[in-house]
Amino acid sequence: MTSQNEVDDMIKRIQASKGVQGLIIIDSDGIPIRTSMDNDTTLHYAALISQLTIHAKRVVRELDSSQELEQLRLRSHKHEIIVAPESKYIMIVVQVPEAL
């Protein structure tokens, strides 16, 4: 099991990297435990993510139902988005892509 400290030191790392926005943590019900961002953006992204992991989830198991979704990654022309989704949690990191 993760320490405390040891999920502060990942969280703080993956903001300190270049061209991170933002990172939100919400559990399976969509709802935010921990974000870097604000309030209504937390909340939109939220939303948003959560039913998009569902359905990238039922996607993935119906094309080989021996294989879950390890990672999730949309890009745009203004950000990139990357969901790692667990079993309890999904951590969501938007970035901007020309940093990368």
The other form holds:
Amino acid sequence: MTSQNEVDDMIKRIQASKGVQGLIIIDSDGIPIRTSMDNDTTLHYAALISQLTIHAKRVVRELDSSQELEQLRLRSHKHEIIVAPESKYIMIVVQVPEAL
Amino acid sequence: MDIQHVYTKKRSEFGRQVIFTDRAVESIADIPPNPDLSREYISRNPVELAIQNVREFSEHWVNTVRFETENRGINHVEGGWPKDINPLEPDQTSRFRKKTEKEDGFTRSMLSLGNLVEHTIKQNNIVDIYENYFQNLEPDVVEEAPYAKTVNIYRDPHKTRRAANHISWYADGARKLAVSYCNLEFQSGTNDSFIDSYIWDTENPTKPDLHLKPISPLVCIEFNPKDTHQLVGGCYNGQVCIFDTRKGSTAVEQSLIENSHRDPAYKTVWLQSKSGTEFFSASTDGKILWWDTKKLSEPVETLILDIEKKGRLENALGAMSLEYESTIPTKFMVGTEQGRIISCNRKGKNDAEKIGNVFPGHWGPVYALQRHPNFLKNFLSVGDWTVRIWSEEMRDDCIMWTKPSVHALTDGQWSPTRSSIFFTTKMDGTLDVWDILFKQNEPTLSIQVVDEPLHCLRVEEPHGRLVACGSQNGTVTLVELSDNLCVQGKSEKALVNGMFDRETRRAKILEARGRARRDARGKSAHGEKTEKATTDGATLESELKEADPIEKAEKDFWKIVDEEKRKRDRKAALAGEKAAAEAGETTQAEEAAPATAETTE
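Same protein, the form predicted together with its partner chain this time rather than the form predicted alone?
Starting with the chain above, the whole complex follows.
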């Protein structure tokens, strides 16, 4: 249970950080486990990002088989999408950097 | 040695078989080498020669076969859930979620991922890592060879062969092109020729965006700069019609055929007016008609192009091209079929006042006429085999012109962004880019766009980067130009202005001199008048009389060469004296030299 609380705490901390617009946790099938955004947006992000992550993982693997994808950052004009993949879960954070 | 050989032959012997005989070899001329001439030359030592051993490359552009694309949409629904869970039931999904959260690896991976992501977020909040440091610096002008490449080719989907004879860009950005197709060959029209014209979307070369169905083939088409959905078209039978892209393919309005032109309406141009509904059209029947789109039953005004200003239609010159600049709303220029260029003023009360200067023009129809976008006094005209640049101040002659080319020129236009560049199309299918500051005797870049004659060209307005050319087969090609043909340098405008001024002054001086000579020849009694004329010419000429740099350079060159020769002769003389004195020592010096060479090594 404590570990559960830790996870909840951490998720709350991330959501409270400056500029963070949303957080999604999806599993390897693309099913959103935890999300702070509305359902449609979540599904949209989940579907698109999971496919992108698969491709990105393959890129890193093929270029150097000892490396693995650690983090993927997509910067657009309005915000930045940070994707942190693992073997079974992917964490997606959408942030508007305050430094601008 | 005689260059010619004269012989006589009897008429009866013409056509006889020729009998050849051998002859001994005879030396006709023998020019021995003259060693004295070698003293005019100085041997060069050291000689610099650059060699490079590189593999030879060649670059080649290829266009692949066009493939047809279509746009379709797919509807996504939620998915990814395992088979036994119905995604629409919230408690099933939440149960699944809770189960996943309780799995072993979940907490661990979440914590590690969370740390990583937090670090990134904090980093983003501190520093903008995507900042572009040098955004405000102007890019350095890189001197690279100008190039142009074909971006897209729009082929007439219909089988009949018609020439694309006028192109107009969509007024609001470069997304659409209106092209008018018409078979202008004399008496070649068959009754079943297709008369539609198209509006193409630049992204879709397979199918035109819209078909425009006029009553008679369109010879000219123009988007309305004020209302981007309206187009005006001049028809082959002389009528003009208005299209509206929102209202379908047929013409919304059509002028009455009795009040229209009697020949194809070759050019229609929108006028600058408050309502944005006025335009005027020109045709080879000698009339210029002003229209208002609200009432196309008859023209608002008529002008007959009789340069003798008597308003006689039989004497009128046929108009082929129009020039209208929206910043000078009352004046316009007409290029005629007979080659003259007439500058007119709309505000005249009758025809005689409307027609202004007549420039001599070309030896054939003037196909294109355009004022320079930055220097409104100068304009270019394209006709016969040359392009001529005129100044409004010089009525008798153009100030600059190109060398006559092998193929006839069909269309021309100034570049909207660079002051010194203009484009022309030729009958052999080439698009020429001329840069008058760079090279004046030939085009800076000449691209073979298609193999058949190109009939029209239009540069995309605000950026000047894309050029659309229409060919005789109805193929419209979109060409993109390199940066150095679109981006203007800092001093370019001033340089071009200076060039136009210089050429205008030169033309004026020539004219003044010509006049002075004519006066001197004809009226030698009126001494004062001729003197005044010559002094005028002299003052103009003295303005141009700078120290002639070519003569100066030549004098310097020969001075240097003579000095070198003298130095060499002096050295030779000294060496000759020394050689006699040191004849004995030379052999010793030679032996000593290799020994010293070894020790130094």
